[in-house]
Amino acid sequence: MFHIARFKAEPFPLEMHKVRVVQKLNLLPIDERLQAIQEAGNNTFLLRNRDVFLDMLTDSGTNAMSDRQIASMSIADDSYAGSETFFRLEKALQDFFGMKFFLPAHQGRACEHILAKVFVKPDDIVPMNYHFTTTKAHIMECKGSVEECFFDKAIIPESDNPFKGDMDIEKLKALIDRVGKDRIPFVRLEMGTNLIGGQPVSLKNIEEVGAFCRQNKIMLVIDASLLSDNLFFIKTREPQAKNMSIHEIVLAIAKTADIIYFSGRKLGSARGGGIVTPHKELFDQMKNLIPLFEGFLTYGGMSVREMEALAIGIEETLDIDMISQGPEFIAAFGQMLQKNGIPVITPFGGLGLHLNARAFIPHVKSEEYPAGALAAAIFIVSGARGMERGTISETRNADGSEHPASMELVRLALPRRVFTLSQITFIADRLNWLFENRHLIGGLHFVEEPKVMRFFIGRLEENGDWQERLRAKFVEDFGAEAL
């Protein structure tokens, strides 16, 4: 069923596709990489892509499309209203989730905006298995707040727990007892908790949370952006799903929810997003905001070409050969690093490989942003762009003090069907060298700090001159002309 080949007794993942279109990459010399990251304010979001060798920032909108997806774009109907493209996408989602009503939006955070505007009132509290940055920001904009109900073991970096994304129902019960049901507009369950290492949620837990919400007459909202990886983990790690088809698992998940929303940039390997629900009354509550904020009801801010590709991508999500590619290559990457003692989050999750920055550079304090510093160092020595998922991604406390993240992670995303094993081997080699010289890495401090989602556009500077010392050691070991 799954495609792991063996060579000299060493297992490795097998690509279940062939490459037919390529894009040229550019690997700058280290002096130019150092200059690029400093000009970007040590924020990998602000790097110019022409300066990046391996773009491992995210899998959002960066997964490779299939030949069927690209071909489908040629039949797009670009009518402003009543487009046949919309009805093809609507049918694909109805078949996939088993839900009748669909609202299009330009991406996942647009869906979060609609949900927050419609359902969140001042002083409301939204329980989650773990928060996501944009979700939390939209809820806070509506004067609500978020409370996380994860199991304590979810933030243990190295673990054999296969479903660290599960929601702790006892914590959820305690929250309801403390604040009352009237202050909880909905419970949000994220498939594949992004900020703690792409860790999945079990089907058993999803069904238990769904039953609890129904019993207490509270809406359950599922963020299905990372559903494809989560489906793979349920299929391969959960005994009750062993004999279920991928579609049967999807339908079992959907049966628990009142609303499901998703980013098509992740789920479906195209750009766009949407909200689905089986309830007409919920659909009617949300639909008036689509023309106001997104576009007409039959395009919702999406290009019709992307909508055609998304319809095919949703269908292809039921193919085990497609949804296995991310998790299997992430695991192979992680095993390369584990051999050299590099601290990574285990079990390996979805979306990308997650480095444990606190363990990688324990001498850098949370207030000096170790995950951000490590992401900058990785770019300097390799040209690979990862993403900080730590304290920089948090929001300061009300008194202005820093709010240290539960985990300091650097995410090295592996968009599906994009990188080769030789490229993964290259970045693993550079990480091995960096780990041997980790004592050279220092911290960062903000010089431009936005109040909202600072990780996107904030700028930082190094504390001291550690980046020049890192460059000098690299040149000493590899030579001035080495890449």
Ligand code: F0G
Given for the second form:
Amino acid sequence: MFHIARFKAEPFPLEMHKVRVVQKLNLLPIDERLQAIQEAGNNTFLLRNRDVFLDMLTDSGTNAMSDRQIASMSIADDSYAGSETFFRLEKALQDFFGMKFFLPAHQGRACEHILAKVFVKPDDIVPMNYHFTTTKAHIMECKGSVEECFFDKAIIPESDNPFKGDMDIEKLKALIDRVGKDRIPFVRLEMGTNLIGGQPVSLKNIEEVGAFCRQNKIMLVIDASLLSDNLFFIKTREPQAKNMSIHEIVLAIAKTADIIYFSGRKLGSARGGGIVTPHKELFDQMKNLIPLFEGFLTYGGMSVREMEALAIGIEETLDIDMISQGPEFIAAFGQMLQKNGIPVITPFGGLGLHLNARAFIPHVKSEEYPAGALAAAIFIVSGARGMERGTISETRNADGSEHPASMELVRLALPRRVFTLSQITFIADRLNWLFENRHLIGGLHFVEEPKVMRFFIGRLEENGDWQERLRAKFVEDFGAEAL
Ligand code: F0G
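Rather than the form predicted alone that you just supplied, could I have the structure of the form predicted together with the named molecule?
Let us now look at the entire complex, which starts with that chain.
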């Protein structure tokens, strides 16, 4: 895609696939969109999909499958134990990662559950480049905690640093000196760092962290859920990888790790998850928990049809046309917004476009949840649903006070190969309108607040009546009939 010659056209991403199955979409009138988001407690997770025009909530389980993936499902071997499908998936993963042992699980967080249960003891600390919501929740369930060792540059919203996801080894060393190795069950390195804007980790940093862990005899666990975007960025941004094949990059990453786990809802564009390791002892420590929590060792809670699709999807991750589509569409989307001065996270990452809500609506304080408020406003004016990735996604401090997130982001995910450039142009146009009218956006407050992972099912209400004022301005500018 990125290497295609153009005559006069400005660079634009080009699809190296064609659409063969479609799903009809609805764009509701603004009155109904307003009603839908209010009924959903201003939480985009609680919207019904029939009320959503462009579902940019996540790329999890929503990537478009290839014809080969769909076709593979028809040969799935349905048996509780010893299914041929399992052996095909196992072989695909062995080839892909160059690791011998594979444990299936029903999704990424199920792998995190197993890892936390086996390795994390009370008072343990798990260092990581950045936390992910479900990872941290599972570690905390086992009475451990998380310590992030990112470079300060990671959370500067607008930057030209190509690898904001890198781990700061000096911080890791300082942590070990402070608490001692015995309290560190493993170091976790997350590819395509989700919560700071899908930002990649460089191969150089992965290798350095790997060498450091080996020297210090600490286990290195890699979360490869967002590996496909990270591979694209290593290939295109990192000089040392320029002449490496995608597979050589995967193998170089895998060589550093003791355990790799992933969400098959992201990596492999299907649904499921898995843990791989080259070490028999580690495999043996974990394997007994699979039948207890997931399902028998040869399906781990996944449907065999999805396992077949996952095996093909993993193999297709080695195709640059496949892995470039997401990042290139995200960059094209981001450039449309940047032209109008909309604050976005740069460099553009993987997974989705990330808006900097703190800069978009600086008049809304962290305690009023700017990212949540902006996500609700975007739905009202466009029918697109994004996801809050800010203070609502954090956990309150032990004393009950708010823990303001280091970044207030709204993520507009671009599931791979799903949306067209015209749909992206539509949402960019609505965001431009919203940015001009941003003074109308106000804050939110909780009316129902679950203790654990409140962002999933918590309910909020607007502070004051800003949503009605936003609706009225939209109707004034676009006309009462406009969608
Ligand atoms: N690790 C990372 C980096 C993830 O992004 C996710 C999921 C998981 C683990 C958990 O995997 O959903 O299969 O249980 N991220 C989703 C998202 C929820 O929308 O970003 P899962």
